[in-house]
Amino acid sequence: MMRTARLSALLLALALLAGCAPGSREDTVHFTAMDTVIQLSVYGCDHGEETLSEARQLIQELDGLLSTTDEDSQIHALNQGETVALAQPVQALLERALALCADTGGAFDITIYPVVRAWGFTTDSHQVPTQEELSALLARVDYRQVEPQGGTLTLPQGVELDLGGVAKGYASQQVAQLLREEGVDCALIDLGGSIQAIGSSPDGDPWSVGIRDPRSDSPEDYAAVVRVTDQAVVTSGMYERYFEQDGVRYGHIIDPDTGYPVDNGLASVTVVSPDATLADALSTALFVMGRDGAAQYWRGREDFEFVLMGEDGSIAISEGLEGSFSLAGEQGSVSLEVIRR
């Protein structure tokens, strides 16, 4: 589930500064972490800096534990065969990582990354592997393969993890519980576009938010505009990592059943959800499940909403979207079905 730059761009909050309440505070800091560029704003808060301070140490600390790639990472180290005692934060997202594999019968499986690798979207240094090659490493592919054992683990040897396919979601959910318990009601956490919404925009209307046309080759050309409160949205596209071999093009999102990039019509699909968490791994799980299995999946559901682009310039949204849900730009001629339940 390696996304180190799957969601730069996808997602822009567009209401940032317009709209503003006269007088108020606004404080905001860029920086780099979790293989994108964050950004955190919050609003009206008089002591803004030093939380967002302490905002920037919580990712930087959760990033340190979580890369696949940093030497020093607890995520590093289990798949190098070492034994490790997990960190509280490793073995809370790892608990829950592997609940959403379950949940997902596997859509979302977080030892897909040797199969990722070998695709070589974590080194840009794209190949198409053999079949001889994808079935070996499909036998390491199964979540039920980790076992965490009183909150220490060791992996079977071949198995490899990657949770970058929900440490945004619960970075920013860490976040947001950390700048409400500092007092902060009005903020906004994009996490290299992966968006938290806390509380209302300054003015006090719902945040908008704009969802990436995926047959634009510009990630600033919006094809809608989802409008929330409270709630986090996430997208998954494979417009924005991919490579094309023998006029083939291929996508960074993987089948864990066939170890292939996924071709089911889609090209997008954004979660909604007061989950970050959830909305991150499910907005890739979806994308896996196509758009029968995603509608299918919600309706077990009370706890998302979901928009599904499809690569024929279709959209379709659930209907908990209906009232918050907007085409953006010329999107007159747009197929929009809402799925309900």
Ligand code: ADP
Contents of the next structure:
Amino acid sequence: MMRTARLSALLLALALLAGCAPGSREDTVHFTAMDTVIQLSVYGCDHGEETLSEARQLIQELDGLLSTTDEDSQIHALNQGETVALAQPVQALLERALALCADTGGAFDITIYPVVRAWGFTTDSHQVPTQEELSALLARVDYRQVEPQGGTLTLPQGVELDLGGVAKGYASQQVAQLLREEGVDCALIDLGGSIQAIGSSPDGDPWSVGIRDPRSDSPEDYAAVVRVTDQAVVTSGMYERYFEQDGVRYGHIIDPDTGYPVDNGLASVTVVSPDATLADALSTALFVMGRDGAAQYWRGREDFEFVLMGEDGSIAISEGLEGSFSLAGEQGSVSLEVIRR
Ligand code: ADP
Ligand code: MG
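Compare with the form predicted on its own: the form predicted together with the ligand:
Let's see the whole complex now, leading with the same chain.
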């Protein structure tokens, strides 16, 4: 929670450095939803307050539909085996998410929930499941079993959905659309570290978004800054949710092939894209793919760039970020690799 608030503080500070004109109108709201701290800021909008309250309502509605834990949510009902007439945003996100599951070859899989629960990440009472338990649960994991019929869905017995890997990105995309419709051309949407920038900062410079140093316990330590205009910047970090047992660190991103938390040397993955839903899903998927798999996947597409931070402190960026990425502070010793097409 704190990390998010501090990230927001840094964003604002950087926005000010970038020249947010003193005196230009700024409206901001903070609240908690989707299990995280949310900050929305719009600049130079004469109906900013009303617009932000609409945006807040929109996020709360989406949270109410998509939450795995809220007993009134559509996802909860689906996971109970009920047949659900999907609300329009749930149907839209589900279709998008299923397409991303297929496109990533199942590295992203929205049916991973039973495995996430077995590791205790849903309740914070963490444990290492037995191999037998994992094998049994993995038999229930396969996004291809999710087949909406028109606007209606019934999940097969034992299959459960978790849209947690895309929900924040989708919500920030929906908020961005709402703000643009309201004529806002300068705003920052921060959903627990999923950032969506609208336009550039008020003086015309790009927004500067800090990327946390994944090896530091302090959420205030930034390893890098990326400058963006009209883009989402979404990071999945090993530091977000993990537990340690017998000296091993287990993180909250699960490899759907093994049922084990990803352990491939990556400490965080950041995806930069105009499409926040894509960025959110891919920050999880590239983590599962690992460095080489991520690079190969990126070479096959044109719609995103990435930053990979390793547990050894190394950093790799895709070449599209070369002009907009910079290391924070005195990081002369960091190895920075540019991955090319
Ligand atoms: P966060 O929600 O912590 O910002 P992510 O966007 O990286 O992080 O999503 C991680 C969440 O997605 C996990 O908490 C879990 O619910 C779910 N998840 C874990 N592994 C996968 C996976 N391989 N595919 C899809 N969702 C996953
Ligand atoms: Mg994600």
